[in-house]
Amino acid sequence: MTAAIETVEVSKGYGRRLALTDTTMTIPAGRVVGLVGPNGAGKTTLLHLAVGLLRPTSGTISVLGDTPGAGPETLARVGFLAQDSPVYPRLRVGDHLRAGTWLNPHWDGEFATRRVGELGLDTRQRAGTLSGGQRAQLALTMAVAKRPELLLLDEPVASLDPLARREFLQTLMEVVAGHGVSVVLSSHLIADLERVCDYLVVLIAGRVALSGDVDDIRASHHLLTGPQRDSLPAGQTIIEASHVGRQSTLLIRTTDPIFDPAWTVTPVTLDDIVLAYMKQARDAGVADATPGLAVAS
C-alpha cells in the first residue's frame, strides 16, 4: 500500500533556524495517526510540506505517491485543517458549502448539507458570529466533504473546550468508519490522542524520536521499580530515570520479557511515554539528544 506521507532526508529551514532536520519516515496510510512533539518540534512544518504550502529545502516528500501541490488532482486528494479552524467570517455557512462546490472536483454536497443539520448550524449564519467549536466542525465539515483520501489536522482542537473537543473527535471518527480517510492529526492533548489514534508520530527538534503502532509502544515500555543500579541487560534502553536513596524508577524501552524478580512492572500510558521522550532530549541538550532517541517504526 503506498504510503500516506514519506520522507527521506527531509529539512526545512527559515533562515538559520532549521524546522525540520534530515527527517526520514513513512506514515501509513488506512491509519489514524497522532503527531505529537514540543512547541517548535515541526509538526506544522511537516503539514505544510505534505498539503504543498512549502517545498523543502533539502530532500523529498511524497504524499499518496505523488508531489505535495502538484496539481488540482493531488490536491483533491488531501484535506487540510489549518490550526486555528480557518472559516469566512464574513460567508454564511450556506455560502461556505456553496463555495465548496465550486472549488472541489469531488465534493459532496449532499454529506455537507447533513452534517452542517446534523450540527443543528443554521446555513444563514455568518461563520464569524459562530462558536470555536461550531466553527471547527465547519471547517472539519469542508475538508471532508472535499472527499479527501488523506486528512492533515494541525491542532484542530487546541482551542476548545472539552465537551467540544469530545463532538469534534467523534465526528471524526465518523469519518474514518464511514469513508475509510487516512488522517494525520497533530495535537498536544495526547489523551485525547490515545482515545483515537492506532499509529504515533513523536517529533522533537525537527527528528522522529519515535513511531509506530500505538499499542506497539505501549507493550514495549514499561515502568520498574527496585533496587538502584548502575546498568540493565542487553535490549534494555532506560528512557527516564529517577532515584530516592537506593531505590531507582526507570521507565524503560525493550521488547524482551523482563525476567528480575527485583523489579516491579507497572503499564505505562502513552502520556507517560511522551513526556519522557521529550523530558530526555531537554535534559539532555535537544540538539545531542534526538539522534539517540531514534526508534525503529
Given for the second form:
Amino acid sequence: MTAAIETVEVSKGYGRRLALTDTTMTIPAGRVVGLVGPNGAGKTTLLHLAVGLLRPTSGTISVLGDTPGAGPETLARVGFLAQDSPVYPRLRVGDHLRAGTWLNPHWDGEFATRRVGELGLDTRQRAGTLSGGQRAQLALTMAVAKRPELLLLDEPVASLDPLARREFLQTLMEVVAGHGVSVVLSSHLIADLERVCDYLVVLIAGRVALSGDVDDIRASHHLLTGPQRDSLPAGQTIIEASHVGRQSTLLIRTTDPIFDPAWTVTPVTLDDIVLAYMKQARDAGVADATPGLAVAS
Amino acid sequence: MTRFAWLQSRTQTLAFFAALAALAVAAAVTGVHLSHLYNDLVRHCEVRGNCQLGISAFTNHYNFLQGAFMLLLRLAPALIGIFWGGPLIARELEAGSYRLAWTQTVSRRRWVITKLAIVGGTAVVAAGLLTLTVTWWYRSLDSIDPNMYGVIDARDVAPIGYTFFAFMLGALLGAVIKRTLPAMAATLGVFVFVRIAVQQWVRPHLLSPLHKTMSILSVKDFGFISSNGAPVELTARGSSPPGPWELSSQLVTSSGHVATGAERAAFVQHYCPAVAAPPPFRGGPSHPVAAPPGIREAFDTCQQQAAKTFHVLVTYQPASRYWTFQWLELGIFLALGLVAAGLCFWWVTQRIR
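Pass me the form predicted together with its partner chain as well; I've looked at the form predicted alone already.
First the chain shown before, then all remaining chains and molecules of the complex.
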C-alpha cells in the first residue's frame, strides 16, 4: 500500500533556521495518524510540505505516491485544514460552500450542505462572525467535502474549548468511518489525539523520535520501579530514569517480557510515553537527538 | 476560479461602480450645461472677433468641478493600486487564507493569473470609464486650452496605463511584502516615484523635438539679468507656435552654439555700457528709482545690436504630437504593468514556498 506521506532526508530551512533536518519517515495510509511534538518541532512545516504549500530545501517528499502540489490532480487528493482554521471573514458561510463547488471537481455539495445544517450554521452568516468552534467545523466541512483520499489537519483543536474540541473530533470520527479517508492530525498535546488516532508519530526538533501503532507503543513501554542498578538486560532501552534515594523509576522500551522479580511493573499512559521522549530529546540536546527510534510493528 | 475571484472582489467592484455612476450623472448634467455655456460665450464671439472676455467668463464656470475631476483622475490610478492591488495577495498571506485557497483543487498559477486578470481587468475598465467621463466633461474647456500637454496625464488613454501599472505593482508588492498596510504604502511610494521619473526623465526624450529659431526682435521677453552681484547678462525667451510643449528656449550665437554666461556678459559690457553699470540701487518699494535719462534709447540700441549677434532657439514638441505622446504613455505603463504582473506571478508560484 502506498504511504500517506513518505519523506527521504527532507530538510526545510527558513533563512538560516532549519525547521526540519534530514527527516526520513513513513506515515502509513489508511490510518488516523497523530503527529505529536512540542511547539516548533516542525509539524506545521511537515504538513505544509505535504500539501505543497512549501517545497523542501533538500530531500524528497511524496504524498500518496505523488509530489505534493504538482498539479490540480494531486491537490484534489489531499484535503487540508490549516492551523487556526482560516476562512474568508467577509464571505458568508454559503459563499464558502459555493466556492468549494467552483474550486473542486469532486466537491460533495450534498455532504457540505447537510453538515452545515447539522451544525446549525446559518448560510447567510459571515464567516468572520463565527465562533472558533464553528469556524473550525466550517473549515473541516470544506476539507472533507473536497472528497480527498488523505486529510491533513494542522492543530485542529488547539484553539477550541473542551466542548468544541469534543464535537470537532466527533465529526472527524464520523467522517473517517463514513468515507474511509486517511487522516494525519497534529497537536502538541497527545491527550487531544489519544481518543481518535491509532498511529503515532512523535516529532521533536525536526526529527522523528518515535513512530508506530498506538497499541504497539503502549505494549512495548513499561514503567519499572525498584532498587537502583547499573545495567538492564539487552533489548531493554531506558527512555527516562529518575532516582530517589536507592529507589529508581525507569521508563523502558522493550518487546521482550520482563522477568526480573525486583521490578514492580506498572502500565504507562501514552501521555507519559510521549512526554518521556520529549524530555529525553531535550536533555540529549537538539543537535544529537537520536533519530528514527522506530518501534517495530 | 473565475467565479471565486468575482465573489471576492464583488463588494469593492460594486462600490466603485456605484460611485462612478453617481459621478457620471453629475458629469452628464453639468457637462451638458457647459456645452450650452460654450455656445453662448465662446462660439458666438468667434464670429464677432474678440473672444478673451467670453473665454474667461466661460472658463470660470464650475471651477470646483474642474479641479475635482482633474484631481480625481490624477488620484484614481494610485488609489486603485493601493486599495485593489495592494491587498489582493497581501491580505491572503497576512490573514492566512492562502492556506485555504492554495489547497483547493486549483493550481497556484491559475489562482494568481485569474485574480490578476479579473481584478486587474476590472481596474482597467473602471479607469477607462472614469477617464472617458472626465475627458468628455472637459471637451469644450479643452478645445480652447492652449496647453494640452499640461493635462496629458489626466485625459484620454494615459490614465488607463497608470491604473494598470499601479494595480499590478500593488499586487506584486503585496506578494513580496506579505503585509497589507506596508504593501499599500510601498505601492503609493513606488507608483509616485515611477510617474515622476517618467514625466521628468523619460517623456521628454521619447520623440526628438522640433527646433525653431527666432529673432530677438520678435520675442516677447527680452531684458537683462544680474544675480548676486554677477555681471549683468542678456536674457531672451522665445515662444513657440500655439499649443506645444516647450522643452527649452536658449540664446544661441550666430555660429550656432549656446551663448555662455560670459559671452552674454561680455556683450552687455561692450554694447550696452549704460545697462552694464546701472546706478546704485538706493530705493525700495516706497521710493522708486527714477530711470536715468536716455536709458530707453540705450535699451533699444542694445536690442538692435543683440539681434545681430544672437538668436533665440526654441526646442519644443508640436501640439500635433499630443496623441502620439498619449499612446506612448499608455504603452510605457502597460509594459511596466506587464513586467510587474510577470514578477508577481513568478514570486507567488516560485518564491512563496
